[in-house]
Every structure is written in structure tokens, then in C-alpha cells.
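One chain comes next, on its own, written as C-alpha cells: the form predicted on its own.
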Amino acid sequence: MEKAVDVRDVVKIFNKNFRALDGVSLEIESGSIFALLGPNGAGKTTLMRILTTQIGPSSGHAYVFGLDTVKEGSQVRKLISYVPQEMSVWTDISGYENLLIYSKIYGIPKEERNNIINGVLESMGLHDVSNRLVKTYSGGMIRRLEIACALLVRPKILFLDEPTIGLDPSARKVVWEKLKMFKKDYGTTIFFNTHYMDEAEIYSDLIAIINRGKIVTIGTSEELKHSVGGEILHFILSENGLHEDVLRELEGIEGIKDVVVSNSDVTFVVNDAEMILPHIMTFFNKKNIFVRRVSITKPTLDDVFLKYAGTRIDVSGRLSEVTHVRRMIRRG
């Protein structure tokens, strides 16, 4: 199988010692969607920008379809296209306007724009606004076009950065089926970065989750969930987190394979949850922490995240301020 995506050992290093990425080594196949995870700061972004070809990496390799994103990086650009987290339309003119500047930004030819235009505003659903200002359109609406723009040079592969947030659940869904529509069509490698666990688990064919810089694990939503394994007990408790010695004597229990610890939420992952739990509940009642919530699960790919990351992502900030933003763009 072709690969879309092959990173070798990439190492990116801002102001002489921050390091972005630490040795990040990632095979996307072709035709294939592509999903990454990870807290804010791990490096989602700075990846993908070394893969757009806007930064090169402090040492290692990246390449897009067999080509060197330093050293061929006119012949990438070929075959991608990018939608960024910012807003990348004009609010002030209509959609069809925003994406004829846009053919000729590609050099799409003369003749051909018009067609190009009508066919990635049908395949975004958005043929019957294409006239109205961009400004009156829904949040929605607007990411469909920034999409509609990527899409017009028929990319073989399409980087998305948070291609959903900020959008209600419908709308994030009409998104990703016009997205899979596309890509059944002319076979596009998808590659996105989310904070949305359900959008990752749905629509991507493999998920990686990368932290501080370095990929930690890498597979199916189905092979990350099992790498978890057995059942989660998730104890709400009335004190934020627990002292070292108490988290040691909790791991010490038989039948707890992993202990989570963030802020007052502590995840056990365990082989038998009703045998385990009072057990669990004894200990606390022993050192005098009360529990205010407890709840029996199987492994969802956010405890996977939990595991692997050590945190649970936190989207209410990250989506306020993007929202916010974007909001008062299309305002003027």
C-alpha cells in the first residue's frame, strides 16, 4: 500500500530549547483517514505544519507521497491542501466570490473555474447560498466552505486542522459526511487533529495520540480501547487528588491494573469491577476520603487517552476561544 504520510525520528525545537516534537515517527497509508489526538501543546499542530511544507523540522524527515517536504517542497504542495484552525475566508463577499479568488490563488484555469466551483459547492452543500454573504452564513456553513476552498484543487491529501470545533453536533456531522462523500470519490487521504473523541472514533481508519512532543500509542479505536483492557471504575471523590502514599497502597490492591489520578477524578482500570469495588470503597472509607460519584464502564477511547496522555482533554476552553473568535471575524 502507498504511503500518504512517512515521518522518520522528526524532531522540532523552537528558541534554542522548547522542544514541539521529539522524535516523532508516523506511516499513514493512502486512501485512508487519520486521526490525531492530544492535549493542547503536544505538538498536533507543529506536525502538521512540517507536513504542509509552512516549517521544516530541526532534524529527521517528512515526506507526502514518497516527496521531501524540505527539499521537494513545491512538488507537495501540489497535492495537498490545508484548512487551518483560523478563518480562512472573506466574511464581506459571497461564497462563490470567495472561492473564485481562491481558483485563481491555485491556477486553476479560466475555463475551468466555473465548473470546479459549482461541483465543490455542491459536494459541500452549499450550492443554494453560494451567492449570499459569508457573513450571514452559519458557523457551520463556514467551515464547509474553508473546506470547499481546500477541495478545489481535488487534493490527494487533506490536512484538517480542528476541522469541527466550535460547531454544534449536526453540524459537525453534515461536515464529515460531505468530507466522506469526497473522499469515496477521488480516494483523498484524510489527516486531522481533533479534540473530539467521538469525531476520532467514528470517522478515522487509525488514531494516534501524541504528548509532550512523542507519539505514545497508535492503532484502531478498536485496538486502543482492548490495549486498555478489562473494566474502568471512575471514582469521583470530595478532595482534589490523592497523596503519593495513599495512590501507592491503591496500587498495591489485587485486581487493579492501572490507577489514573487527575484532580479530584481517579480511574481504576480493573479485571472485575464488582468484585474490585468494595475493596476500593473500604480503603477510602479507611483514610477518610469520601466519594461523592461512582461509575462502572468499559473502556472508551477517552479512557484510552487518560492512560496514554495522563489527562482528560479539556475542550470547554479551547472552544470558547476559538468560537469566540471566529465570531467576531464574521462580524467585521
Given for the second form:
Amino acid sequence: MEKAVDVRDVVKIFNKNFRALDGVSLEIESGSIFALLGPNGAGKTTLMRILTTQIGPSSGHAYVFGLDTVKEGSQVRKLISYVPQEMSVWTDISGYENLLIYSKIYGIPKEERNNIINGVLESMGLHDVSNRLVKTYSGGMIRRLEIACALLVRPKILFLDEPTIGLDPSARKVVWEKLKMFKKDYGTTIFFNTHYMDEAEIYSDLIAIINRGKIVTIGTSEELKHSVGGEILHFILSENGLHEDVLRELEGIEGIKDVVVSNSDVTFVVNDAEMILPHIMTFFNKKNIFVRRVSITKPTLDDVFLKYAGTRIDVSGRLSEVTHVRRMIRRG
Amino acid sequence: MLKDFFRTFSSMIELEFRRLKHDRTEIYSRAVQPILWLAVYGPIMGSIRAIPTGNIPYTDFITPGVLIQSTTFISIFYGLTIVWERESGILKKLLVTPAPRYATVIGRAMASGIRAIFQTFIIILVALIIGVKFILNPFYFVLALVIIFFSSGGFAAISILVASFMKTRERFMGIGQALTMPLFFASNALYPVTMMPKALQYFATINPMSYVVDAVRSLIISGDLTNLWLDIVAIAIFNIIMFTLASVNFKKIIE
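Structure of the form predicted together with the partner chain, please, following the form predicted on its own?
Shown next: the complete complex, the earlier chain at its head.
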């Protein structure tokens, strides 16, 4: 199957010494949702700008549906839509007018224009406010309008740079519900940058973690979390301690990596807690050991990030900064 | 190719119309200064008869000059919109559409001409009230409007070019001022070029504003069309150069 995105050894150097991207390679299947997760300054936006043909790589190649983003830029631009991180609609005209201007720029035929515009307005939940000036919109509405603009042409791939930055949780949820619906209807590939771990985890099929211009790991959220070292199953038993033989037998169960016993607490390190739990329960039953309490602890993407990037993603500072910028621009 | 160009071009023009439909404050507030030139400066300077303007009253003489100064200011400060769009993500998004980049640049530049035409109507109305006598030839008048519209695009292209270097509003404002005033004073807007020191006269001959003022003056005030073709050719060359430079540099604006 044709790759939606194929990046090979891309390096981008700004001002002759800053390596924003330091040898990035990446392949994304068509029709999937891909999240590029990383902290501020990791190179997420730079990679997206290369893929959307805004800038060229210093070395290496990037392909979108097999088309070179440098040599075949104008072909690429016909297949993609892009929502930049910054606000990208005109605030001094109405939402409908924004869509109308973009539909004309995209060359949507006159007789289809109205239908398509109403369609995206409807699907982004903006129909009732479409004739209001954009400067009266809330942040979430502006974001949805921006996405609506990007959906006018039914792109083969949609690039979203921090799609929900500065939005409150309920607005974020609405934005993603609409995006998922659109993807279901049209099979659009979605490539998004984010520093929200939950967003990457809930909505994407594949996650790559980027730090300091390098992709440090890539996989599904489950794979990534497993790679941290496994899940923890914690039992509290009604009696103190386990017999040496019992312990040995336990260690023999497949999938158990480690067992630690301390008084009535027994802690297992396992690959897949849900899979192994019934086995352990059956085992304890057979041995007439009564279990009072069980808990499962799973690694989070934050642990994954910590393992591969060596730091945690710091969200707070960045978020307020961007919200501030967006507000400033709106006042503009 | 040509179809893509016109599609983008007309979208940009339409955008400007729609913006003006919602908010015309800028047009009105920018009309204050030219009105002062016409209503105060014109009659006072005219009364001392120090400037040889042939048999044309002084206020009538400077009306095209003040008009073009005002439309040029609008065009040059139009670059501010581009700087704002650079700070926001609009330019990035436009560059990622299939629209040809030079069409985006020329379309945006010419869109300033829409504002210029609005401004023209206001100033002509004020000039009529003051008592300026215009040549009553609809064909000449329309041609003057076309020249104003077209040349505004050239001046706006200068500002887009400047905007691709000056990436903040403050710096842009400074450069904008530094550009517009010399263009205005070293032109034939307020006095005939022959009155200037030799050095300035040379500058005036390469100053695009002189040609625009001369063309518009000949069409709406003096009726002397001897230099009209020269003016039109000069304006066309100026526009082509500016459109080319601005288009070539436009990619820089988002880097």
C-alpha cells in the first residue's frame, strides 16, 4: 500500500547552526491517524512545514503520497490540507465568508460551493454562527472554523499543528469528535502534532515521540507503554508470606517477569496485566490462597516519554504562552 | 495556469470587498489628512500665488497630488495587513493551498486598490464641495480610476516586499513612514518638478508617484494628455518590477 507520508533522513538546519531536525525518518500508512508527540522546540512544527511544502529540508527527502515535497510541491499542495498552530482565518469577515474565499481559492465549482460550505459548517457545528464576524467567536469555534476550511477540499491527508492548543477540555473533545467523524466518512489520513499525551493516546493509531530533532521511538500507544518495562499487578492476600515452592511455581507462569513479596503484599511485573490476571487468580484459588484486593498499574505515555527523551513534557508554560499569542492576534 | 491566476486574484479582491463591507473606519480616518491638505493648505498656499501652476487654481492643481498621496499611503500601509497575516497563520495556510504564489502576491497587492478607489471617491467628493473643477469626461474619469487602482497594486507590492524583510509591525511602521514621505515631497504632487533643486528633479523622474500624479492630473484636471502614454508605460514598468520582486521574495516572509 502507498505510504501517506515517507520521510527519509531529513535534516533541517536553521541559521547555519541550529539543527531543528536531526535525521528524521518516518513512514505513515494511508488512512491512519498519526500523532507526533514532543515538547516545545522538539522539531514538530518544522517537520510539518517541510511536509506541507512551506520549507525544504537541508538534506534528506520527504514524500507525501509518493510525491517529493520539494520537486513536486505544487502536486502535493493539491492533496493536502493544513491547519497551522497560529490562528489562520480572517477575523474581520464572517465564518461563511472565510469558507467562501477559501473555496474559491481552492477552485471548488460554483454550483457545488454552497453545498460543500454548508456541509462543513454543519459537520463542525458552526451552522448557527456562520454569519457572525469571526472576531466574536470563541477559541474553540475559531479552531473548528479553521478545520472546516481545511476540510473544504476533502484532502487525502490533513496536517494539524497542535489542533487543540489553548482550548478547554470540552472544546477539545468536540474538535476531535468532528475530526473522527470526518475521517470515518472520507478515509482521510490525519497527521497531527501535539504535546498533549492524552490526545496522542486516545485519538491516534500511531505515535512517534520526537525530542531535540530526533524521533526517539515510534509505535502504538500500547506498544510504547509496554516498551517501558511492563505493567504492575499488585495483590493483597489474607495471609502473610508465600511458601518458597508456591513462589517458584508462580515465577514459572508465562508472562510474569518478576515477583516481589513483602508480608501480605505480592507485586508482579508482567507484560499484559489483563491477560495474566485470570491465570494468577486461578492459581491462587487452586492453592487455597485468598485474595483480598487486586490493583493494576500501567505505565503512561509520560513514563514512555521519560524513558526515551529523558525529560517530562512540560505543558503549563507553553500553553499559557500560546493562548496569549492567539489572543493577541485576535485583537490584532 | 491563467485560470488559477484569475481565480486566486479575484478571491483576494473579493476578500477585500467583504472586509470593507464590514468595516470602513480606516478609509474614513485616512481621509482626514487629505481633506486638510485640500481645505487648509491648498487655499492658503494658493492665495500667495507663489507656485506657477499655469491657469489652474492651486487647490485644483494639488487635488490629484493629494489624492494619490492618500491612496499610496493606503497601499504602502497595506503591508501591515500582510505582517499581521504573517504573525497569524494565514500566510502559511495560503502558501499551502494550490493557489500559485505569485497570484497570491499580486492579488493581495491589487486588493489594496479596492481601498484606494473608495478613498478616491471620498476625496473627489470633498474636492467638489471645496469647489475644485474637474474635467467632465466619464471616459477620462474611468481611466483615471483604472490608473489609480493599478498603481496602488504596485505600491502595495513595495510594502509586501518590505513586509518580507521587516517582520514586526513596529519596524514596518517606521519603514512605511520613511518610504511615503520622500515619495510624496519629491514628486510633482504639490508643485511642478521644475521648481525643485536639480538633484531632486532627477529623483522625481524615477519616482513612480510623479507619473501617477501626472496621469491623473491630466485626466481629471488639466486635460493635457501629451504625457499620458509615457506615464502609463512608466507605471506598467514599475508594477511589473514590483510584482516580480515581491513574488520572488514572498517565500521569505514565512521563514
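All figures in this text were calculated on a predicted structure; none of them were measured in a lab. We call the rigid core whatever largest set of C-alpha positions still superposes within 1.5 Å between the two forms. Residue numbers count along the first chain shown, from 1.
- Annotation for D265: C-alpha shift of 2 angstroms or more between the two forms, rigid core superposed.
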